[in-house]
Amino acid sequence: MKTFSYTVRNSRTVKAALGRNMADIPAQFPGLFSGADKICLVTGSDAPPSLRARALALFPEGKAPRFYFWLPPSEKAKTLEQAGQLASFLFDNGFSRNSLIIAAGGGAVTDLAGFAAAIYMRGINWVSVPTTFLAQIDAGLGGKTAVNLGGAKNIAGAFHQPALAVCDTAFLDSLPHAELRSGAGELAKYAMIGPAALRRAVVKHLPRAIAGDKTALTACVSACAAYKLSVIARDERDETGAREPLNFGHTAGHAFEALAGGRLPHGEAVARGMRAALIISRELRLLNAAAFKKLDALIDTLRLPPARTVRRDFNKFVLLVSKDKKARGADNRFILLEGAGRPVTAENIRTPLLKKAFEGALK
């Protein structure tokens, strides 16, 4: 086990734990632990028992009363009625400002209950156990949780850290291999905004990755996961620009998964969104044509499957973009590439382009 610790506002240090087949992490981290009186674990209805099996080997109950609470499958549990309802729950069981939330699931389960912990009491422990390896390399790591509003992405919001992230990668052994190309979106998009000894380490175990492999896999999440808790310390709230590489992919992506109507996977149409940034960026010469052409193939090992649920409609898609909390006050704004590992931003960008974007990503 690897742990890492590092510290944000109001100098609170924030602990993660990476490795496999982990066990018995209360006994790891005592001082959270010991002071909990109430523990809820969460997570999706339909996770498997070989999730929840393990969830409990990391977490065995102790003195500390446990409950359980079950959110909808995926997307449909990040909603303000859904989080709502975990903090009813909560309260009606008797939840104190000393109390602990576990989420253990993917991107959907940690964004709706550490959303959930920031607003309960004004904010209580919470620890992230992302159980995808999407959610072990991003979504279950910074901090940042949010649900859905009007089908646009994560509008509201709280920037809360867990107390503890924990990521397992014996999670990752029953994933399918669509989870893990979904997965692998997220990874491609560090390889192309980070520095070059990331983007080596990436390239070289991604095959495997999505393949399965095991030490591939446990190699890539404490590759990724390491650099996103470097970046978080020096940016917890995306206020001096050094986080904010992180969405590259993320503007035109989140689009597409609208259109999809949650049908599209998440990192599917990251990778998708990076095509159309990339687009962007060769036809407004930040890109040289030999970078892109490099930079593009590296999407076309994930071997996507054709984007069928995206309803093609531009207007929408044009809306989408404009009404993207990243858009700053834009008509919209894009994380681009000058090169590998050289993001930079661009406002404002014109309809033709735009479209050719749209069209080009979605081949």
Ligand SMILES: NC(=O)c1ccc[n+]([C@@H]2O[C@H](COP(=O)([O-])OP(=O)(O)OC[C@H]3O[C@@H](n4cnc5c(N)ncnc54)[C@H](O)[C@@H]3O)[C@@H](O)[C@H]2O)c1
Contents of the next structure:
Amino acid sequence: MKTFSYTVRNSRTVKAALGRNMADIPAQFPGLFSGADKICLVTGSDAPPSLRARALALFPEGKAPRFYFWLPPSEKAKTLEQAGQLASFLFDNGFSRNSLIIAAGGGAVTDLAGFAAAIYMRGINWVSVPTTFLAQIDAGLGGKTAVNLGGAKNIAGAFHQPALAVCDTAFLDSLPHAELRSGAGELAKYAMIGPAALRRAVVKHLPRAIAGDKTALTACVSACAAYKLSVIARDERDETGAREPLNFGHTAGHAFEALAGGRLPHGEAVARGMRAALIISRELRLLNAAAFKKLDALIDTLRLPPARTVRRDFNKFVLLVSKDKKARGADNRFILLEGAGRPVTAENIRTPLLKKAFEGALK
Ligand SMILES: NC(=O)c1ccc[n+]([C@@H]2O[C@H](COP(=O)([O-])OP(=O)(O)OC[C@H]3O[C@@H](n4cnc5c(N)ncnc54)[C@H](O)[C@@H]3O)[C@@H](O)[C@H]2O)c1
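Swap state to the form predicted in complex with the ligand from the form predicted alone:
Shown next: the complete complex, the earlier chain at its head.
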């Protein structure tokens, strides 16, 4: 087991444990668990039985009374109504400010349960236990919690760091190929925005990780989680600019997700969003043709299936991109690349170029 810790606002310490087949986490972090008067384990209702078994191995029942809450599958979990239902469940069962939520699932579960932890009694402790590849390298780390609103992604949310994040790559053994490929979308993002050593690690391991190779997956989780946590430690709340490149591919990606009505896995949407950002970077002459080709080839290695679920509605795309919360009052705001590992921001990308990017990304 590898452990990390870093300090955020108000001198709170955030801890993370990474490994494979870990056991009895409370014994290793007694300070967090011995003070909890009640514990609620939150998972997705479509999670395989092996996920629950692994979660129970990590968090065996102890003295604190244990409660269980199941969320609807994937994005259906990320609604204000679900957050309200979870908060009501906690209240009805006498949860206090000393209680603890353990969220074990993909990014949808950690986003929703983290959000409920942020609002319940103005914030209670939670433990993030990401169980998909995508969530272990990204969504389950960093304290961004949110629900979707009006068909747009992550519009209501809160920064609420988990007291502990536990990434156990044994969860990934039951992950279907489509979810591994979706995770590889965010994995490719790290190769595009990250430092050279991270890029080399991702390029080396990506093909075997996507095929489910355990060693490659563990190497990717270890490298990417460590990098993401180092970024969070520098910019917990997206205020200094250090965290912003993590949104590479997400401006168009979130719009593609919305145009697919939730039927496009997040990582695939991000991969197509990255392709849109690369096209804009090339057309604005930030990237030369050779650099574009090399970066775009990384997206090819994901072997994305045709994006049939995405409605080809360009006007709606423009609207969604302008309503993205990252636009900050501009017509739109994108993270672009001047080269591998050299992200820059650009605002007010004009409609003809958006159209080229939209069409190129959905080809
Ligand atoms: N908060 C952040 O910083 C952040 C970053 C990136 C993405 N996200 C969010 O994360 C969500 C996507 O997360 P995701 O890709 O994990 O998808 P997901 O949460 O929708 O899970 C995908 C599917 O995998 C299943 N699953 C989960 N763990 C499994 C396991 N171990 N074995 C078998 N099946 C398993 C789930 O039940 C679900 O059906 C999106 O809502 C996205 O907006 C958040």
